[in-house]
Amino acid sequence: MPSALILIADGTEEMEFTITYDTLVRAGVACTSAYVSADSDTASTTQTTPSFAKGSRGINILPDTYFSPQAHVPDNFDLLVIPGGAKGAETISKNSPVQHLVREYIKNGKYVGMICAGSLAALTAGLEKQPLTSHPSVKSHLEKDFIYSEQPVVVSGRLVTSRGPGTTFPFALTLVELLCGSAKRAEVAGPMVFPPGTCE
C-alpha cells in the first residue's frame, strides 16, 4: 500500500489539506497527517499528539502527529505533501528540517506534492530550476528561479505542483495516478461525479 505524509501549520488551507487527504485515502493510501509548529523548536514538546491547527479559514484540523524529521523520512513514506495557506505554508517553507526532506524525497525518487503557497517549499529548498505552478499571489517569488506555468497541474519529475482551492481535485487526482495508476484515478474520481471536463 502507498503511504503519504501531508504537513499541516496553523493557517494551512483546510481545502488543500483535506480534499488532497480524503482522495488519496479513496485510493487506498495510508495517509498520516504532521503539524509543523511556527517555533522550530517542536522536539521539546511533552506531548505526542498535537493539539487542533487552525486552518486559513479558522476551521480547526486535528494531525495524527508533530512533524519529526526522524520519522517523517523517505524510507517510510512514497509521496510528501506541502498545502498551502499563506501562513502554513510560511511556516512549512521556512522549516528547516522540512526544506531537507524535501531535498531526500526527490533524490531517493520518492514524489513531492506542493499546492498554492506551498509551492514556495520549492524554492526554499533549493530544488534546480524546472516546471512548476503556485497561487497567483507568489507567482513572482518563483517565476525568476523556476519555468512558471499556469497550467491547473505541473508535473516535473518527482514534484508535482498546483494552484490553488479550486485545482485541488486534479492535484489529488494526479497524485493518486502517480502512486496507484490511471486506472485507480478512474475509479476514485467516478463516484465523485465532477462535471464533464472539470478533473480530466
Given for the second form:
Protein chains: 2
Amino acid sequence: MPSALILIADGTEEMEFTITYDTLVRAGVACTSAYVSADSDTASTTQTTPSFAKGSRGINILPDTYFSPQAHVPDNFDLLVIPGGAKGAETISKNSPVQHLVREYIKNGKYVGMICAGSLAALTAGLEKQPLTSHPSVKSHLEKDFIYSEQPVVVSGRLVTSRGPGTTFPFALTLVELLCGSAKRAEVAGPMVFPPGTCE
Amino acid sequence: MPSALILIADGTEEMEFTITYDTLVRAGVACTSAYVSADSDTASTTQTTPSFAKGSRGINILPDTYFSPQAHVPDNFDLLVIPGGAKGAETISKNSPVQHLVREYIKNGKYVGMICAGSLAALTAGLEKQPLTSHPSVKSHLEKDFIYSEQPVVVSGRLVTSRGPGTTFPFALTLVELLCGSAKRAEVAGPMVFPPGTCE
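Can you give me the structure for the form predicted in complex with another copy of the chain, which would complement the form predicted alone we have just seen?
Every chain and every other molecule in the complex is listed next, the one we just looked at coming first.
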C-alpha cells in the first residue's frame, strides 16, 4: 500500500488539506497528517499528539501526529504533500527540517506535492529550476527561479504542483494516478460525482 | 452578515463539510458547525464542546458546538446545511429534532442545503415532492418521493441539493450566490483558481 505524509500547520488551507488527504485515502493510500509548529523546529521532540491545527477559514483539524524529521523520512513514505494557505505555507516552507526532507524525497525518487502557496517550499528548499505552478498571489516570488506555468497541475519529474482550492481535485487525482495508476484514478473519481467535463 | 449552521457527525464526508464551510466563510457568511451525536437526541443538553467528529476518511474535525434544537432555530441562521458521508448522513437525517428544524427552516423562508447522502434528510423530514438530487448511491430511496434530477446542483425554492464531493464547489458557490448575490460568488470564486471552464 502506498503511503503519504501530508503536512499541516496553523493557517493551512483546510480544503486543500482535506481534499488531498481524503482522495488519497479513497485510493487506498495510507495517509499521515503531521503538524508543523510555527514556534520552533524542535517542538516535535516534546509532544506527540497536537491538539489541533487552526485552518485558514476557521475549521480546526486534529493532525495524526507532530512532524518529525527523524520519522518522516523518504524511506517511510512514497509522497510528501505541502498544502497552501498563506500562513500555514509560510510556517511549513520556512521550516529547515522540512526543506531538507523536500530535497531528500526528490533525491530518493519519492513524490513531493505542493499546492497554492505551498509551492514556496520549492524555493526555500532550493530545488533546481523546473516547471512549476502556484497560487497567483505568490507567482512573483517563484517566476524567476522556476519555469512558471499556469496549468492547473504541473508534473515535473517527482515534483507535482498546483494552484489553489479550485485545482485540488485534479491535483489529488494526479497524485493518485502517479502512486496507484490510471485505473485507480478512474475508480476513485467515479463515486465522487464530478460535473460532466471536469476532472476527467 | 448572513449566517449558516452546518451539521456534522461521526462519518460525515469531510470534503463536503470543509468545502462548504470554507467557501461560505470566504463570502463573509458567519458559519457555525454543530455536532449531532449518534447516541441520542439529548446529548446536546449535557455537553457544549464536542471533542471531535470522526470524518468518513479519517480526518478528525473539531465542531464549533453541539447541535442544539433550542439554539439552532431559523431565527438565528439564514441557512442550514446537511453534508453527506453515509454514516454521518444517517445519524443526522434520523435525528428527529433535525427533521423538525429542516421543516421549520423551509417554513420560515430560510435556505436548507443537502448534499450527497445528506439529501436523505429531505425524505426523513417529510418535505413535499419537489425537484432534488443526491449521491447516486441513495437515488433509489428518493426517486419515488421526489422529482429526481441528475444535475450537479438543484435549487427548488429554499431547498438546495447536490450530489457528492465532486459537486461541492458548485453547491457551495450556489449557496453563496443565494445568500450574498452573484457578484460575491464571482469575487469568492476568482482567488480559488478553478480550472478554465469549471465552476463558472
